[in-house]
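What follows is one chain in structure tokens, specifically the form predicted on its own.
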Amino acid sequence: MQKKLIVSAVQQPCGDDNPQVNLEFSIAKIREAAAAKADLVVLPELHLGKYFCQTEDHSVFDLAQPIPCETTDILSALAKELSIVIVATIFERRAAGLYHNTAVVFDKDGSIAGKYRKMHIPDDPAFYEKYYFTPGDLGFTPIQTSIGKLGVLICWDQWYPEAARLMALAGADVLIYPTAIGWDKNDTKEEQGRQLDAWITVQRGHAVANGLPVISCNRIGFEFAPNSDSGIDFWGNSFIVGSQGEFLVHANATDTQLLTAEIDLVRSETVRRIWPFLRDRRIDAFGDLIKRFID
């Protein structure tokens, strides 16, 4: 495991109707990250196309791909060519009628180091993911790579401290959140501000509570819902924070940006020594956490 890593997050629009255009955009940014000597690059959630979960449409299942597939072959070859670790998410076709929102991690030698299937699946207006995705069954297991153990989670997972904690307890060196999240255009500016602040705060909290760096990578741009004048304004604001939740780099809400920062895993060790939260956890009193609600 490397002690210091240069890591990048690609904040990009993903709204082109042609998946190849979106993929080529991502590839260009991966090359840019590699030129900046990055060891790791993270792409937004479902970066190959528009966020299709705004409506329920069974024809969308035609977009799903098995793993491995042509897309993973392309990214595998790129990871090997550039000697860089890539985190990308795929609409996975596991079997007829069985689909997942899946992160695939490509190691520097081009191999698929592992997968993570999104565990928490939302079902809210404009985020109808339960229609498309079966909840993950691979657990909260970090993916071992040549640069360390990556605690990869996806979007809605980022609201759950349990997910981050379980990744940390399993030895993750960094927490990673590919994301597609934004505002309803009918929300007031005040409500938009509250939502964004909550999203940033909860993820910085995961960094603090677990003494781990966090990479959060979101898309940008307004995407109309099919056959509608409504849609989602993806709010960007991708960021990388250190193991005390301090911002290392933070994007704005609208611009395509390649965020790059150095994270120091030795510092994570130091932080955990002065804030030994794992030592002081009262695991003898946490049994009720596996209950839905305490009546």
The other form holds:
There are 2 protein chains.
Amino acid sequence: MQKKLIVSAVQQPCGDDNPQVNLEFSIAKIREAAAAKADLVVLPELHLGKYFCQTEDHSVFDLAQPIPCETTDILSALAKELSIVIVATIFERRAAGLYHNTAVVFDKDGSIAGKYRKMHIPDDPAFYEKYYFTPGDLGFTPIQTSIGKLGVLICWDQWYPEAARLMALAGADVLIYPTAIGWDKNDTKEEQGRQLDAWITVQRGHAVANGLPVISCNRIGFEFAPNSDSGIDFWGNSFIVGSQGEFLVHANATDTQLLTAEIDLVRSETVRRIWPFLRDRRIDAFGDLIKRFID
Amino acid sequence: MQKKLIVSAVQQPCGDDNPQVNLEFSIAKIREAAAAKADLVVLPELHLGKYFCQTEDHSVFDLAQPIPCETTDILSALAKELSIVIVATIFERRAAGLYHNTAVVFDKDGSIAGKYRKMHIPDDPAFYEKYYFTPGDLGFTPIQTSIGKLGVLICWDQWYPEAARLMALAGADVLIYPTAIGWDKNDTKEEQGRQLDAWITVQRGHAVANGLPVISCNRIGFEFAPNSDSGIDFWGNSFIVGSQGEFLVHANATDTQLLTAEIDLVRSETVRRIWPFLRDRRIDAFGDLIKRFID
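Show the form predicted together with another copy of the chain, please, because up to now only the form predicted on its own has appeared in this conversation.
And the full complex, kicking off with our chain again.
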């Protein structure tokens, strides 16, 4: 395993009606990342198209693809050509009536190193994901690649310290969050600010609590809900932080940006020696974490 | 239960050799908080004296006190006189050879509402707590008071998302961290900055992940280790944040400050409706959280 990795996150719009256009945009950015000698590049959640969960619509299931599929074949070939690890997410058709929100990790040799099926599925007005995605059944298992163990989680997972911890306990070298999150224009600027800050803070907190770097990759752009004048203003702000939660790079709310940073896995070892949280966890007293609530 | 609470944190030095002096300083600040109509006031960790864990010394155990003791009698009477809830921490002598780092909560009627014995005990150069304190055996149990359920944790606990979550699952209305944490002067300014920021971030992350306000109360001042020219520069920065992790008040690194803020427990309910994290926890997949590591 390498001790230093150059890692990239592609903050981009994904709103073109033609998935081919969105994918080609991503591919151009992956080529840029490879030219900057990146070992790893992360795309936003469900980057092939508009965030389709703003409404519940049977016909949307037509967008789902099995894994492998033409999209994964293209990304496999690209990973091999550029010798780069790629983290993509696919609307996975597993069987008729059974769909997942699934991250696919392509190793430098073009093979599929592993999949992660989103475990925590949100459901809120304009984020009707429980309609589309069955909760994942692959657990919180890091994906072994030639550059290390990738703790890939997806969007709503980012609010759950349990998910980050389980990835860390299973030996993840880095936490990775492809995301599609944004503002409701009807919220006040103050509320929008609190939401964005909370989203950044909780993920940086996972870095701190686990002594691991975190890569969070969000889309940008306003996307209207179908037949509506409302929609989601995706807030960008993709970032990469080190194992003390310190910012390495941080994008703005509006622009396409290829974020690139060097993360040092030896630094994680050092940080965990300074702050040996894993040494002292009171696992004898954690049994109630598997309860819904303690009534 | 009240829906809005005025809460205070007393950021103060605790370094006088005479515990009476430190306690009287605290009492004056508690009176100030009460004059500002506070319902609750939090003191820093082990506020009666210098942070004695910089060395391992048998004679230090002479400082330990049973609960109740003269100190708790004084604070009980004060809580009753001022009709205020007080969170103090005591070096508890439970039996010969058995000592704890223990928070004591005094209700408005002067009664002891409950105790919390620090569960996670650190041990690092200059923080030799494993020598002095047996890990707590009261679990992560909020303390019921007349103003709500207080999720009292202590210092090193603040790095553990599990501790905050268990308090939330057990119905805590607010998370409270009395603390004694500071800088090693030998660290670079950059490292000192990362450490302070990580400390703030991870606790704000607990607020976000659990939809709860957090009160964190640290001491200030430089304290030399015995017979040494080294020591700890306690970094203050006490703060109170709301249930989205947003700052309500935040102290600086050097000054005595009585922080006071209004926290709104109805806001926690609203925030948890916007972000219903508790609804979606994958408790079916959290079993490994009670493992030390997944080898």
